[in-house]
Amino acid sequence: MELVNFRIFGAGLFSPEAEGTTVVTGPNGTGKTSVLEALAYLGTGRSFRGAPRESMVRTGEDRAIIRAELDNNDNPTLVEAEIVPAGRSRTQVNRKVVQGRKELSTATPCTIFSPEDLVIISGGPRGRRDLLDDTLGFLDPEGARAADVVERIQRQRAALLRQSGGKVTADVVSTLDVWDHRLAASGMTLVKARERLVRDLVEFVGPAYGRLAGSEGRALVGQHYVRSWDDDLLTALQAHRSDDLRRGVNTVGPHRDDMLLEIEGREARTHASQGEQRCLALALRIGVHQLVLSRTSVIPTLLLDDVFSELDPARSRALVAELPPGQSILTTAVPLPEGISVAHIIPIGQLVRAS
């Protein structure tokens, strides 16, 4: 993977081992996480740190480039991303521009573990929805397409609501009718795909949490998809239209849904300890990885960003035991826990970085 003007890297070149675990070491603040962020951006089109695109471009530059050569099941793939803060960013796979999450996740499949994952449990619904929609890119082409379509329709519908200024004209009503029917159709496809995915993950998330938490064999984790409306989506959109026009935003739809997570019957977001939340976040990532392995021929690269600094020794060993074979890239500023097999260690200073 080549980096140009990405974060603190004026130029960088990263070559991990194809099999086993490559460890990137170095003090905090030296760019270790940025290496994983760049690779994950190629697979998702966004920063797993929740950072805006402009923050990923090196100070003083007008764009950043990420270029990676990957080998997926003996299928060589070139993935290139151009990140432009003030313009249109784009990603290409084998020189063809792509936008859909299915194409990105197929070209650069990866599973990400990071300290930021705690927000998936403790934060708002968006992080949980993003996890589901990213996973659809691996498993459900129709659901992944619906996620992209819904996102575009909601942007266009929201722009119309803002432009209307709350005025209900014939043109506004007729255009909203069109958007609402399209949103209802694609939205229901997306929601049903998310609901199936939540049910499918039950088999993997609960057991993974039990092993990480040292409570194997107990039914600890509950997960349920929660819609933000009653009845059918088209009826809900029409019922909320007046409120949407008054507020200038989309107040109902798949972008307001959530995945409710529970530990021993307690809502994890509000009633779990930070240790429990962290274990559950890791279990979700492991569950997604294992579900993808069980349903497809795709073997995502595991990206582990400084996770051992957040775990006690027992949970660190449990996490190591959960990691499946394949390619892993791990960053750390602390010594590795015992028991992890390392294929290669790269000090962060070995990546060429312009000052």
Contents of the next structure:
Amino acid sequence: MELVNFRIFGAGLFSPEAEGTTVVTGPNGTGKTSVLEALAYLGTGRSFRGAPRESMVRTGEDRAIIRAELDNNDNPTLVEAEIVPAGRSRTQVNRKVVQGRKELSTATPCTIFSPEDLVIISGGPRGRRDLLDDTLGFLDPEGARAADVVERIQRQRAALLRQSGGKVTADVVSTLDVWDHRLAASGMTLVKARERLVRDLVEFVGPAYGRLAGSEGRALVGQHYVRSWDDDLLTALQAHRSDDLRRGVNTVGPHRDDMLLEIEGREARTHASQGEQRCLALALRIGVHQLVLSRTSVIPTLLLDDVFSELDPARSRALVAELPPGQSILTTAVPLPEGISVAHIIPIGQLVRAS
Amino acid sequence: MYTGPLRALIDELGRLPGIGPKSAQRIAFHILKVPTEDAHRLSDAIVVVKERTTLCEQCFNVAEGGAWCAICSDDQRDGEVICVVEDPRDIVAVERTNQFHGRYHVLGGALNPLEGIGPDQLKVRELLARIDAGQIREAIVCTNPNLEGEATAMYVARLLTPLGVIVSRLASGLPVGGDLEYADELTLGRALEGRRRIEV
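Show the form predicted together with the partner chain, please, because up to now only the form predicted alone has appeared in this conversation.
So here's everything in the complex, that chain up top.
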């Protein structure tokens, strides 16, 4: 992978081992996480740290470029992304522009573990929805497509609501009708895909949590998808229309849904300890990874960002034991816990020097 | 870097769609090299196209002199069927099939609130006026198969159907002469949906 003007790298070259674990080492603030962020950007089209585009571009430059050659089951793939905060960012796979979740995730499949994952459990519903939608990219082309379409319809609909300025003209009503119908159709496809995914994940996440937490299956993990409306989406959209028009935003739809996570019957977001939340976040990521492995021939690259700093050695080993073989790249500022085998160590300094 | 007329030419060329700064520079230097009469032919063609062509008053296709375009003035055309398209270029595409013998209506875009395009910015009122004038029995909506095009198709269908017009949409499916294995899931899914019984 080659980086140009990405974060602190003016130019950088990164070549991890194709099989086994590559460890990127170095002190804080030297760009270890940025390397993973760049790889993950290729697979998801955004920063896993939730950073805006401009923060990924080196100070004083107008664009950043990430270029990676991937093997993908003997299917050589060239993925190139250009990040332009002030203009149109784009990603090309084998020199063809792509944008959907599915296209990105199949070209650069990756599973990310990072300290920020805690927010999936403790934060707002957006992180949980993003996790589900990104996973659909691997497992459910129709659902992933629906997620992209819903996002675009929401943007169009919001623009229309804003432009109307609260005034209900015949034109506004007739065009809203059209967007509502399309949103209802794609929205239901998306919601059903998310609900299916949540059901499928349950059998992987619960056991993973049990093994990580060492609680011998005592901790019962519950997962439920929660729709933000009742009955039929189209009816709900029409019922909330005057509210939408007055506030100029989409108030109902799949973008307000949530996934409720419970440990022993208590909501994890509000009732679990930070340790439990961290464990559950890891279990969710592992669950997704194992589900993808069990259903498809895709083997996502594992990206582990500084996860050991937050875990005790026993849990670190349990985490590594959970991870299947394949390519994994991890960063650490602290020595690795014992019992973790490593194929290759790359000090971060080697990356910056390359041109 | 460049000054005067050359700079102005590069800037003007760079404002054209699909032409970036480097292409603009290459074209400008090309023009600089060609014989004067070639350059005149180019500039004349640009001036003439602006002077002599207008938009058809009926369908908003490109018209050369006169109020109506060649298709609207052609008596041989079926006046009962119209094809609703986003752009005059789409007419060229449909005409190439040689399978459509009706007339057209150019909307001038698709519904796209993000870019400020609503029914008012499209030639929708004019379309309704043509329907009101009678004669039109069937409308084939040939907007692009993307989000905005599909929304526009649905919008047009919801407007015209109550007026007694039969509204249909272009089918989506596999490209002729293509390979099934190269089709993306979405297109293949649509093709499955729209499958047809084989007549034996």
